[in-house]
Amino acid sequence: MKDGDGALMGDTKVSATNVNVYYGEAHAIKDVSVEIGDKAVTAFIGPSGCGKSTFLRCINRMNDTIDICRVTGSILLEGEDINAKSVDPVQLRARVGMVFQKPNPFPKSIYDNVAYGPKIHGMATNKPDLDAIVESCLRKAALWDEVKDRLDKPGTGLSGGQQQRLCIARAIATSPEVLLMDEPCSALDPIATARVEELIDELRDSFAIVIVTHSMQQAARVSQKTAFFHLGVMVEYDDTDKIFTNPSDKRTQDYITGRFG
């Protein structure tokens, strides 16, 4: 894996020390501390129900909409806790910015898909400032020469590849610190997964990106580092390549080699 002895990763971006999450009496995350670093990919992988997607939830307050869902721990985002008092969860989600298993447009044009967060956010003051930064996400989520020509047309009349790319444009359109991501591909074909496999390669250069996977090729193929969840602790974090190839955990080892999950 690019990047996998650690050497150019940069450096960390989320901090997590001791997160537990219950929803009512469930436990459902237990004490998970992680170094998540900047400038690269960090895989979430282990079987349904383990946990990774309520602990990925946890770095944009998204449990926070969930009623009987409590976190304790501490999570850090450059150094600040993003589950202080003073924290604004709407500003925290401009910064860490969420892509979701099924592609979700809203039921606006192209153009005001990608325009919304940034309106909402004061981030263009006039129209020209507003159509730079769409063109620039969609170029980025490399779907602007497939759209350029019908940006005030439904988002949801794109096929589900072009709908994900634009969320993702979406998704980065808020100039966002962290992309996370929950199981981007899974409802998309093998040639629009391999679209958007390529194209979290390339975002990498500029955000820290945390992907849920259920996927293990998925994983090794786009990720630096690689955390496997069981049960809802989270067994084992090391370089992707470590993890595939020499896991210290045996539990990991079964994972991978397919004696459960």
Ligand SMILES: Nc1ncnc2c1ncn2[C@@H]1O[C@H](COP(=O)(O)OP(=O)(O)OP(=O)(O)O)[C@@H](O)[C@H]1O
Given for the second form:
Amino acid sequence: MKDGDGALMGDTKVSATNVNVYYGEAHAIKDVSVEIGDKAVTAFIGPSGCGKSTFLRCINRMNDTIDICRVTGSILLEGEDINAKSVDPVQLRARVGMVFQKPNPFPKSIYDNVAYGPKIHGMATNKPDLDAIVESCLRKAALWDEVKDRLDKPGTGLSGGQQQRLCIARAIATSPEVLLMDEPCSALDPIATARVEELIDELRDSFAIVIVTHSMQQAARVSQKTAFFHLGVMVEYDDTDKIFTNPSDKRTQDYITGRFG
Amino acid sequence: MADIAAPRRAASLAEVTPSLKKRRAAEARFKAYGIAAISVALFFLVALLSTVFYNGASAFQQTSIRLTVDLKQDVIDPQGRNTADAVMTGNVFRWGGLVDEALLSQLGIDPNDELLAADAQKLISGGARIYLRDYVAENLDQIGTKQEIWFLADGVVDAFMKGSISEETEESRRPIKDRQIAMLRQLEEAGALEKKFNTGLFTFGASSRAETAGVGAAMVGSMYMMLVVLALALPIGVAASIYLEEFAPKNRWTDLIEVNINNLAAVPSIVFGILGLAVFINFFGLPRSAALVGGLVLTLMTLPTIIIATRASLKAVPPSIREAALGVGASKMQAVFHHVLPLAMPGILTGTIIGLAQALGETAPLLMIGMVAFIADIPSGPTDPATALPVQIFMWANMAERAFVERTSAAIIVLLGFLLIMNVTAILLRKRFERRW
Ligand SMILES: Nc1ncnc2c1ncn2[C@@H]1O[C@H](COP(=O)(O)OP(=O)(O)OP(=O)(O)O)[C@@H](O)[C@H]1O
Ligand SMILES: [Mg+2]
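Output the form predicted in complex with the ligand next; the form predicted alone has already been displayed.
Zooming out: every chain and molecule, the one shown earlier first.
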């Protein structure tokens, strides 16, 4: 897949056009348009405060929970406008999962953390089914071997890296179509990071993945497409190889070579 | 970085520079203030508790006199029906006669010596005949036999036995005569005079006779009110807080509501009493002096406390938990009820119990709605006339007799006991539900 040829990737899963986000008066995202491919990893990079998280949160309408936040423009998930009046954000979030920047497991057991999503969406009616979902998600998140003997222990008792993998397991338990990951590795050591990157590579077969990262190497390693954000504007969006070898914008060039940010 | 001034350093770590000295002195002063403040607070607490216990401890014992009563069939129930009904109806004075007879024969006094007999009769509580009637009604099979029964002694006898009336005082200046004291000594020698645990304190209602006055009715009244408060204030308060904290838009109206709720918590409690009088009694026509009305008034008083505590504990739940729940596709309501509320529970419960404890000790609004009545019978429901523990304390505190003084303190001890139990419950609940996140 990492041949840099966008046309070979899956179809467009999410397509955003002219998205603007305002926090009260502050204009945080300015006219961003982007097409996110299915069964591929798209990376968002850019200096701190440039609006990566804000844009990511538009895709599952998490910004709805912020009173002062206003989103305009259109975002289509498989051709459907997610901001339409008739769309229930709860329904949307079941299809667009999210892993947050800071690990935030529920203060419940490890098992319940993973089982919660499937339970509320009625994906499993009996215990064996639920057990199977929990096991497979924990395996996919490369956490099963570490926690299989203490599934009833609180998820908050795990280490930071384990918590983040637990959050990934929780996010994929609802079988979303799109997985949004906001700096999933910022709290992880290199080994756990490598695991998560492997995981992302595997998950790519089934989901469209959007990952925000501050690590240029990580973006280069895991993604097929990369978008560079700067001061609320999407400066450049292209194949990852192209961005990292031959960016067309001066600002991108400066950023990836470490001249600012 | 050269332009940042280097701090002036002491030559050695151990050197005491003037600034260090000043800092240490300031610290020592601050600690001294703190210790002084705590000592003052502790001193008053100890002084308060020790006076209450010193005055009240004796009320937990009550002097009783044992008499051998001949439960004569022809006096109790000449028709020989031997039913509880027959026992309860009829002339109450027949019971007094039986008690007197037993007392006089115990003391070996000739019933015809009327003056001596009258003095002897005063040793036994005026409530003895009612006690005997109730005793027989429960032990119908004992009619026609002789039974040893413990009767409460008169309040004066009790005070004398507890040493609050001194024998040294001149006879004319104390309420108990020398001959009566002699009779008591006689009873004591026969083992027929004892101080026993005062169960009556917890079972009797109000009474003008100190020995048959207890906090039983007041305790039941307080309990009904607490139930009303718990049943109304907890759900209403928690629902209101959840709505305000999690669902309501933040705008001028909700700000206004918030300010008003905070102000409501500071409204003097007697104002709630006036409100209750005007609304619940005069407008809705609910019965006066009823625990239901008292409970409603206390609910109004407790609501702001519960709402403020609940909102604070909801606020304390980290937003990341809500985001996590919403992120996996939970609805707002699911996020609140599955994740936020359980985490806020310890705070909510603590706030509720503190609110209840405040309500339990509240007197002024209850006076306004007529709960200051003389309630001799234990109320059988929340609409019966009732009184409350603090009101009972207030009423007893106005009585001059020594026996009521000790009962006032005893009632305070009971009230403090309940508050202690509630606070311990709050702590245990908090411990039990506390979770890390
Ligand atoms: N809840 C909010 N209220 C007001 N302004 C916000 C809020 N969240 C973000 N912003 C503003 O929006 C802009 C973009 O923030 P955002 O969190 O998207 O940055 P980011 O690219 O994710 O940065 P980082 O890499 O540090 O996470 C920032 O200027 C920030 O101050
Ligand atoms: Mg961010």
